[in-house]
Amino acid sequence: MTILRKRRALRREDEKWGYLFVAPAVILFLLFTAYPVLNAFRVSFQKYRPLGSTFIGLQNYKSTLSSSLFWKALWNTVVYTVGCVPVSLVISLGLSILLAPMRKWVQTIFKAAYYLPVLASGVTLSIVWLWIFSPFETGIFNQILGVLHIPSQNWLGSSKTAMLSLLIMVWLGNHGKNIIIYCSALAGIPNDLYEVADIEGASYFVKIRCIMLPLLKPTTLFLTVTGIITSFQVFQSAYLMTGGGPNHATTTIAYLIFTNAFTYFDFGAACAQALLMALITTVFAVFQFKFMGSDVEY
C-alpha cells in the first residue's frame, strides 16, 4: 500500500508541475484571445459608447448585411484571395522542387533569401513597392513599359490596376514560409521511392507527378487553408499602399473593420463585421477539409 501511495503522490506532484507549466499559455490565451472574442460578441449587439453602451440587438448585423460597401469589401477580399493563394502555392511549389536536388548549403542560402522579405518591416517594403509602382517615369514598372513602347500606368491610382498591383506584390515575394514548409515536406519523402522510379526508367517529371505531388497533398492542404485565412485578413498592404482606394477598389473586410472602429468609432459595427468575417473563413476552412482533404491522411 505504501508503494501505491508513493506512486499516487508522485503522480499528483507531476500533475501539479504540468498545470504550472501550462498555466502561462492558458492565461495568455484567456486574456488576449478568449476574452477579446467574447467581448467583441457582446459589443456587436450594442451601440458602443465609452460612457455607456446601448443594447440594439441585431441592428449592427442588419446594417452590415444591407451595406453595399460591406459586400464590395467582401468581393474585393475574395478576388484578392483567389488571385493570391493558388498562384502563391504554384510558385512556392515550383521553387521548392527546383531547390530539392541542390546541396543543403545551397538550399539554405536560397531559403534565407526567399524568407528575408517576411522578416522585413511591412512599412519598409511598402515604401519600396510605392517606388516600383510610381506613376512617373521613375517607377520600375513604367520604365519596363516604356522599353516595350507601352504607355505608363497609374498602378495604384486607378481602380482597374490597384488590386492587380497588390497581387503583384504577393506574386513577386512573400513565398519564404511556403518554400520552407514545402522543402521540409520534400525532404521527408523516402529515397526508396525515387530509386524504384529510377529502376523503372521514370523521368523527373514523372517523379513529380507520381511521387512528389501525391505525397505533398497534406502540406498543400495545410498551406491552402492557412493561406486563405491569411488572405481574408489582409490589411497592411491595402492600408499602406492604396488606403482602400481608389473608389474602394482595394477596400477589404479587414480594412473596413479598421475604418469603422478607429475612424468612425463605430465599434459595434466593427465587431459585427469581424465576427461575420470569422464565420466566413470558418466555412471556407470546413469546406476545404471536407472536399479537398477527403483523400488526405493526417
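This one's a predicted model, so the numbers in the text were calculated from it and none came from an experiment. Just so we're on the same page, rigid core means the largest C-alpha set that superposes within 1.5 Å between forms. Numbering follows the first chain given and starts at 1. First, how it differs from the form predicted together with the partner chain.
With a cut-off of 2 Å and the rigid core superposed, residue 279 has a Cα displacement that falls short of the cut-off between these two forms. Superposed on the core, the two forms differ at residue 32: its CA moves 2 Å or more between these two forms.
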Second form
Amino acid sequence: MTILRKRRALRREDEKWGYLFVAPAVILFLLFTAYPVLNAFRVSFQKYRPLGSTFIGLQNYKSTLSSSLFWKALWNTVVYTVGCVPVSLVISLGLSILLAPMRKWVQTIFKAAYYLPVLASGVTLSIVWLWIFSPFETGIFNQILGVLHIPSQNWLGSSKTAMLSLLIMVWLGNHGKNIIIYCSALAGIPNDLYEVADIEGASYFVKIRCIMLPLLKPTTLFLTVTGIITSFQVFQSAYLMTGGGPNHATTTIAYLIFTNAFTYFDFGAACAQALLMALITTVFAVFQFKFMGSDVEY
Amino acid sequence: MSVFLKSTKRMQRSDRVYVAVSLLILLIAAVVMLFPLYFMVITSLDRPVEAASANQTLIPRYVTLESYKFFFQFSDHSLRWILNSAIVALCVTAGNVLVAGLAGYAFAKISFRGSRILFWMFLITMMIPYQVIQIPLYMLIINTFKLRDTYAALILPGLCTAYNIFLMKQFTTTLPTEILESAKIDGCSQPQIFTRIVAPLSKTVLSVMAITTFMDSWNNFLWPTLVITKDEMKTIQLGLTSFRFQNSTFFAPMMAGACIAALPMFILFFALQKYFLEGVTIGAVKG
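To complete the pair, please output the form predicted together with the partner chain; the form predicted alone was given just before.
Every component of the complex follows; first up is the chain already shown.
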C-alpha cells in the first residue's frame, strides 16, 4: 500500500514539474504565436483604422482576389519558386554525388566552402549582389558576360531581367545546406549495394539511377517541400535589391503583404493576403507528402 | 569509401581520372559560390569614393581601411549597432536554450496530461508562414504593449521557437529512460535530473541549437525593421540597410559594412565548424 501511494505521489510530483517545465514555452507561444494567428483571422475581416476598426466581412478577400496585382505577385512567386527549387536540387545533388566518395578531410573543406555564403545575412548578400549586378559595362557581371560576347544588361533595372537576376543570385550562391544534407544521406547508403552493383557490372549512371536516386527520395522530398515553403516566402532580396520593381516585375506575395501592411497600413487586406498565402503553402505541403510520400518508408 | 570506385584495392587509371574530374568540378563550384564573398572583401578595401560606375576589378587596386572608417563615421551609433545585435542575439539564444531545452525534455520524458496535444500545437504552428504572424505581432508589440524601440520588442517574440522544442524533444527521446528512473529513485528531483543528467548528455544538441539560434537572430532583418525607428536602437543589419538606402553610390563603404555584419558569423563558424555542419543535418532527420 505504502509503495503504491509513494509511487502515485512521485507521479504527481513529476506531473507538476512537467507543467512547470513547459509553462514558459507555452506562455510565450500563446502570447506571440497563437494569439497573433487567431488575431490575423479577425483582422482579415476588418477595415483597419488606428482608432476602432470596422467589420467588413469578406471584403478584404474579395478585393484581394479581384486585384490584378495580387495575381501578378502570385505569378511572380510561382515563377521564382519554380526557377529556384528544381535547379538548386539538381546542382546540390550533382555536387553531393561527386563529393560523397571523397576522403573525409576533402569533404570537410568543400562543405565549409559551400556553407560560407549561407552564413552571411540576406542584407549582406543582397548588397554584394547589387554591386555585382551593376548596370554599367564596368559592372563585374556584365564584364564576365562581355567575355562571352553577351551585351551588357540593366540587370535589376529592367522588368525583363529583374526576376532572372534574383534567380541567378540563388543559382550561383545558396546550396550549402542542401549539399550537406544530401551528403549525409549518401553516406547512409550501405556500401554493399554498390559492391553488388559492381559484381553485376552496372555502369556509373545505372548506379546513380537505380541505387542513389530511389534511396535519396525521402531527402529529396524533404528538401523540395522546405525549398518550396522558403522560396514562397521570398521577401528580402525583393525588398533590398529591386523594391518589388521595376513595374512590379519582382513583387512577390511576401513583398506585397509587407507593403500593404507597413507602407499603406492596410492591415486587413495584408492579413487576408497572408492567410491566402498560408493556405497555398499548406496545400502544397500536404499534396506533396501525399503524392511523393507513398513509398517513403523503409 | 569506395562508393563508385571498384572495390579492388588498387586505383585504376579510369578511377583516377574520375577523381580528378570530380575535384575540378567541385573546385569550380566552390569558386563560383565564394565569389560574392571574395568580391565583397576586396571592394571593401577600396577607397570610399562615390563610384556608381567605377571600373570593377577582380584584383584589389587599393588596400586601405578608409572605407571601414567611412562606414563607422556615417552614424554616431555604428558601434552601438553591433553591441545591440550582440545583446539581442545572446538573450534570444540563452532564452531558447533554457526554455526550449526544458520544454523539449518535458515533452519527451515526463508524462503529464495534455502533453501530446500541447506538443502537436507547437508542431502545427511550424507550418504557418511568418507573414501571417508578423502583422498581428506588430500590432501586439507596438500598439498594445507600446514597446517600440526597446530591447524587449527585439527579444521577447524570439525567446522560444517551436523548432527548437522539436529538436530538443527528438534528441531527449533517445536518452535511456533507465538512467532518469534510477536518478529519481536516488532522490533526484526533476530540476536536478535536468541540470545534472539531461543537460550534460544533450550538450551537442544544445550547442547546435544555440549556434543556429544565434545566427538567425544576428542575421534577422525583417522584425527589427518593423519595431525599431531610433538610430541608437538599430541592429547591425538594420544599420547596414539604412546606410545602403542613404548612400546608394558609396559602394566600398557599403561592402565594408557588409563585411562587418558578416564577420562575427564567419569567426564563429571557423571556431565551431563541427556544430554548424551538424546543425544542418540534425533538423533534416526524419522524425
